[in-house]
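First, one chain by itself in structure tokens, the form predicted on its own.
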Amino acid sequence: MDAARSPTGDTRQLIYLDHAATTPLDPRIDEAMRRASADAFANPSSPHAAGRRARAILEDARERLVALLGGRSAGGSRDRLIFTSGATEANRLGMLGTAGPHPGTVGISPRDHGSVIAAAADLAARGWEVRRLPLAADGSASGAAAILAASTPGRVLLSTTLVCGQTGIRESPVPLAETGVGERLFVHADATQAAAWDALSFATLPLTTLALAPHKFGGPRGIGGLLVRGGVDVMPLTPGPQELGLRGGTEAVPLAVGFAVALHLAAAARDEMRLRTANLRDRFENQFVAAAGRHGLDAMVVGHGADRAPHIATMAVRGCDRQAFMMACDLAGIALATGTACASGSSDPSPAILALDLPGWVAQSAIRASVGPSTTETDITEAVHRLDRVFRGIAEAGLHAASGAG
């Protein structure tokens, strides 16, 4: 926990929360990444012999990193991976990248980050036809993307999320595995929250491109990655002679190197971190539910029940407005989202949440908690302590639907 200072001049340990957001920088990816400095500060596309040593380091990096997705790292359809300013940038290059020069179809869904959807208005502005997938019970927009790409004639350009950032509930793009991924349809992974979570197998997956950032898992801010599909066709965004001409400007070797060892350390804890922390996801949940029954108000917790990341946490409390209700957490150095990070300026609810089937004032009261390895069983504790004053505050001000209210 981090000191942080109230309105009133209280210091007080902040609980953060947001880890989907973004997670506190590994110390020993900090470290790594201090060495990479010392070793390759030459540019990596310089001839001499300071600048082959950095592109060897990046080089290194982007191998174990190609490895660690499961990707094929040898021979003629060996896939590649492009580094990037991060997942924003790594998924408008997978979505307008492979689009190629003629229209065809998109298909995007409420699941899908702010950029994807950006990148989608991009392609119908050149004349795409854009279809937004309706999610199905469980969350999932698979089911949908697999009828529209078998039942679609040219181009198809599919985005698939495999954790939804506002949710965490996952999906699977297994379903399009019998609709010639790579031939005339492409589908485009945004893997952002799941990769430190989930074990990826790029080779066996319907994936044309996946998408990720290791701000997620512990490492640096500022780089991203787009792993391609051997024998699939890019066009560069930023053209230029780095990244194999896919991505132009000088690359950040010491990034790199603090993205793969990131990577390397979240797969090698994965077991045993995924099972800690859906305990503290868990906890947190059934507390927070229970907190503010206590005073009488209704909380429920969306995609309860779920296949779900095991480090997002989604709780709505009946007729608590969701900004209003994440203030008062921060005063009480709560640090909690109510979405994603890229989105959080925005007053318009989660489009992920409105298009479930829920009752209508969850979207409205949403909020997001996301925990990660730093986070600690007195953490949880500490939290939801605070929360039953938030919960009293609001109760006694009379700032929410009575029981049994729409």
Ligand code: PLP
Second form
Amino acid sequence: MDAARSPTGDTRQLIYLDHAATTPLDPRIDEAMRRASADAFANPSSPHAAGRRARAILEDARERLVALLGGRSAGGSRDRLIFTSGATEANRLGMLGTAGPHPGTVGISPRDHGSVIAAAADLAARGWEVRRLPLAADGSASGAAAILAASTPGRVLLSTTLVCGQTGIRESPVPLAETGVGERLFVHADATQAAAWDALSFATLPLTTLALAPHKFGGPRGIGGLLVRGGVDVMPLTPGPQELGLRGGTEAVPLAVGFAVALHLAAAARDEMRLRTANLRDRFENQFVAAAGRHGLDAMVVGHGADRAPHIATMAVRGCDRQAFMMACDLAGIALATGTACASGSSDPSPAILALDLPGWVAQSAIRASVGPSTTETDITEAVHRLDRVFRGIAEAGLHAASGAG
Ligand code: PLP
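The form predicted in complex with the ligand, contrasted with the form predicted on its own above:
Now the complete complex, all chains and molecules, led by this one.
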């Protein structure tokens, strides 16, 4: 359980089930960043010894990240990692930075994060044709993306979200032949929800860019990265001499160190954490549905049976309003989400759920719970215990009966 108190101010501890939005900072990473703050306080662009020391630490973090992501770290066409402020900026740089001067066709899907959709809208304003790809029955858009790539002449930019931030459903990289990728075809992968759980091998995948951010796996907020395939040109969104001329602004060396340590720790414990996290998630899902059922409510798990990352559970309760349900959980001391954090507060149902072939009430009532390394068995037991009371309240208030037609 998290040290924070429930928002009602009572003494129960908050049960934090919103790790897909952001994770608590791992103390080991915090410690590594403290050391780096002392050691690499100088501006890495300064030519003096302190600056050179900061530069060496920054470049070491960068190299370690490229290696951990399976990028090519040697040779003339080695892959480059550009530090950004987070995955939003990395998605934007990956999409707009590789677009080039002449309009083409951009393929996006309902799986994509708002930052990808917004980048595609910017491309549309520059004359690009935006194609919204449908999801297949398995929740993936990569088949439709491959068809678009094969059937569309000229420059094609495809977005692939390796793990959907709303449902946790995985997607295989777009099945493209290596030829043409980086010349006519550009494939941007959003690996933000995938990087902790799936070993990535950037060098062997038909991708041109890949975005991620460490605050999704125990690392710091305020930094992210875009891995760029060797030889692919990127136009900076913020010009300046830093980051190989691809992103201006003094680099945050301690955050870069925290990023590298976070991915190293995630990779080192990946198999064990995947299993543990999936077990906690499955227990939560099963007990959530059972608890709803005990109060006569009809609940389901979105993407049950699909290939999913282990940390995200999206559940729907027939007839419940997702905002009201999330607020009732908040009052009960359970932090969960109605969807991706960038879309929270939005009154629109999630496009990623609407695009699945599900009854209408599912998107209206879907909430997202997400677990992480700091989640315990006790958290799940206590969350279900508190949910039981939330469901009882809903059943007694007759909200379900009043609005349950959907
Ligand atoms: N992409 C996905 C799939 C996400 O889930 C998120 C955050 O929720 C982002 C991008 C944006 O990440 P950041 O908050 O680091 O900008």
